[in-house]
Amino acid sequence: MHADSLKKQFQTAFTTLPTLVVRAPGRINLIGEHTDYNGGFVMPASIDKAIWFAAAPRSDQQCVLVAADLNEKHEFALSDLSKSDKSWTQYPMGVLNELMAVGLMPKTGFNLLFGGNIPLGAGLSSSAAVECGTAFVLNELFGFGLSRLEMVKIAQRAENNFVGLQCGIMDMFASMMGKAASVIRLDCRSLEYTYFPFNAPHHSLVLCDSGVKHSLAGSEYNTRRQECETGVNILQQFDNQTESLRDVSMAFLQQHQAALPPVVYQRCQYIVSEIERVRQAGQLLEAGNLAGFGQLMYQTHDGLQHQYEVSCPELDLLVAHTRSLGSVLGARLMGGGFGGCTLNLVEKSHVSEFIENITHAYQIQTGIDLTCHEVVLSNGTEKISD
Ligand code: GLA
């Protein structure tokens, strides 16, 4: 179990238990994809695969962080939050900068070691269970008495802020509120959500991570923001009540679109069709209808493959071969792509089958080693008692 061996490697980094134990989650994200910065719909969950820390107050003003699973440490003063060399730091550090930015202080510095086994860099959010995790961690050190709510906030914007990803609220939602055996349906313009059971008893959700790294931050994601917004601000002069993508309709957006640069034109396109697939997504799911669900992520896939073009050869190599398996019911990238994983709606009876089957024709493709996960629909950010 992580949380214990957590525990002994803090005593052996800092001499002293942990006062507290702390397990945040990763996440897939069943449909909905870059529709969170847009005002629309997501449904992801949150997975077994997670980041366990262990922490404790100190006596004096500093503060110690050490990732286990890099065996990396790095120590600042409360009053001095420059930013390190180790990419890793900016996660937690960001979680603090936001608490202190909105008033709240520790009283003392504090000692957090943290590790687990969410894969880096393949689109599950380990960065995002980081800033959960450190949220929730000091907001129990310190007793600020924030919500889970606030703490997803916080950790958003340690993200947009510290990080420098303009990402959505999505990723941390999920860490943060998830819950067992269950997917979470949000709106993210309200941020109103309900949680329905993923009801296949027949299927499983199996992640395929292509080995290929993404790297989000500074980059195409932010750009893909931005075109958005560019579309937004075009489409306002023609109905000022357009607040973000979620209020256009297709028809609407094809009448302007003589108005929009073509590939701006092409990223509108794209979102105006995934807010709607989510929303057909949660009706033929609550019918218990995989087969319609399953068209739908190959549909979402072939939208972020050529209309908002964020996928890889890779990633599409691993879409298109499920397409012959008679065991898939779909198969899309998930998360912000150029890499990282794609979830697959497969027969359960045949799970083994098809890693057997994707692995070796991955491997012949490409020469990589594919690492596949069937998920497991887990809570979100919760203290480990003993
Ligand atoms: C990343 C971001 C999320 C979301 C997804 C794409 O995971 O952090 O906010 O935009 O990409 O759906």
Contents of the next structure:
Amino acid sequence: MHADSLKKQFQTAFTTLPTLVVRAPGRINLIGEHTDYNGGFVMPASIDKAIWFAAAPRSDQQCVLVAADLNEKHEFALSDLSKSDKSWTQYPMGVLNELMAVGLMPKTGFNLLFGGNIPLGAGLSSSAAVECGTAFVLNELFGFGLSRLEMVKIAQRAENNFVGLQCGIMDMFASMMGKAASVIRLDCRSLEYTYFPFNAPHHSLVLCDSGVKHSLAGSEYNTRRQECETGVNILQQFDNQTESLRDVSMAFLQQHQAALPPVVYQRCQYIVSEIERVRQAGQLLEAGNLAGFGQLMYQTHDGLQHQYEVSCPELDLLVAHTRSLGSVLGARLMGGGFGGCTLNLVEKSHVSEFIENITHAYQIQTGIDLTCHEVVLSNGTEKISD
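Which structure goes with the form predicted alone, now that we have seen the form predicted together with ligand GLA?
Since only the chain itself is given, any partners or molecules it might have are not part of what comes next.
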């Protein structure tokens, strides 16, 4: 999808040209898994897979949404944000709902067409891209004057309140705030953030989509949150300054191991280690030490597999396969776990060979066709000029 084809689709749908074209990217998270709800750090980046938007204000109070990839349309009045039975409409309508909730009312209705190339179900946050893109479009069209961070918060509240998913802020933050050739270290407690260079002229980031999503994902995610909260509640007895696992050192955790149920100790051990790994990752990237960064990725996977226990046989197979390949610096599962993608740091000159090799091995061992995506770190949500 490019700006020109989007404009043509908009003209076909609405018989006029758009006044605005916007690109909102998907995201990956390089390191920092399950740390967000523990007050820790994450290290996401926006990527070249994106959703594109074409928009124009109308002269009446009607709003028309077109999902180009689905060839579906939904029309509603500004005065009536009733939920549609088309699930995709919830994301842009949720953003509009949150804007109105803070007193930002569009002067008129609008036409909005969007589509893109973010692979669905691969954990690259297409929903956050739709929300961030819509917030950006409406902010531009109607001159709301919102900062990027304010738009991020609007997008997150849309997901929480209108869509009904209690996600953290990372996905929206990465989609809106990304920079090409950079990763963001985001403090999930304070929302302070720092950009770190991802200078990798000879390496590529490749996602391998396992093609599985185990039903455990939702219930086990909630269980992990509860186990971490249990750990914090017990550790507070020894230091009342402990608000989250972000405040816990490994030495303090080990000192009070006997007070914690064994499983809770394991979960806390992973989180405390992972928060420290994100700190180390920034230093390694600043030093241009990609090999060291790759080793941290493997350590994260090991922790997710054995201590946090959110991996699955298919993801473990994919990561294990890379350890014998000299062209791979690091690999780990990405996202909540129990399926989805692995993220791999691969020598650029060996990407085709790597994909062929791992696809063949995975097919033989699981019978599943592996889908791989090479991604490039890109700018966050932005206006596309002619």
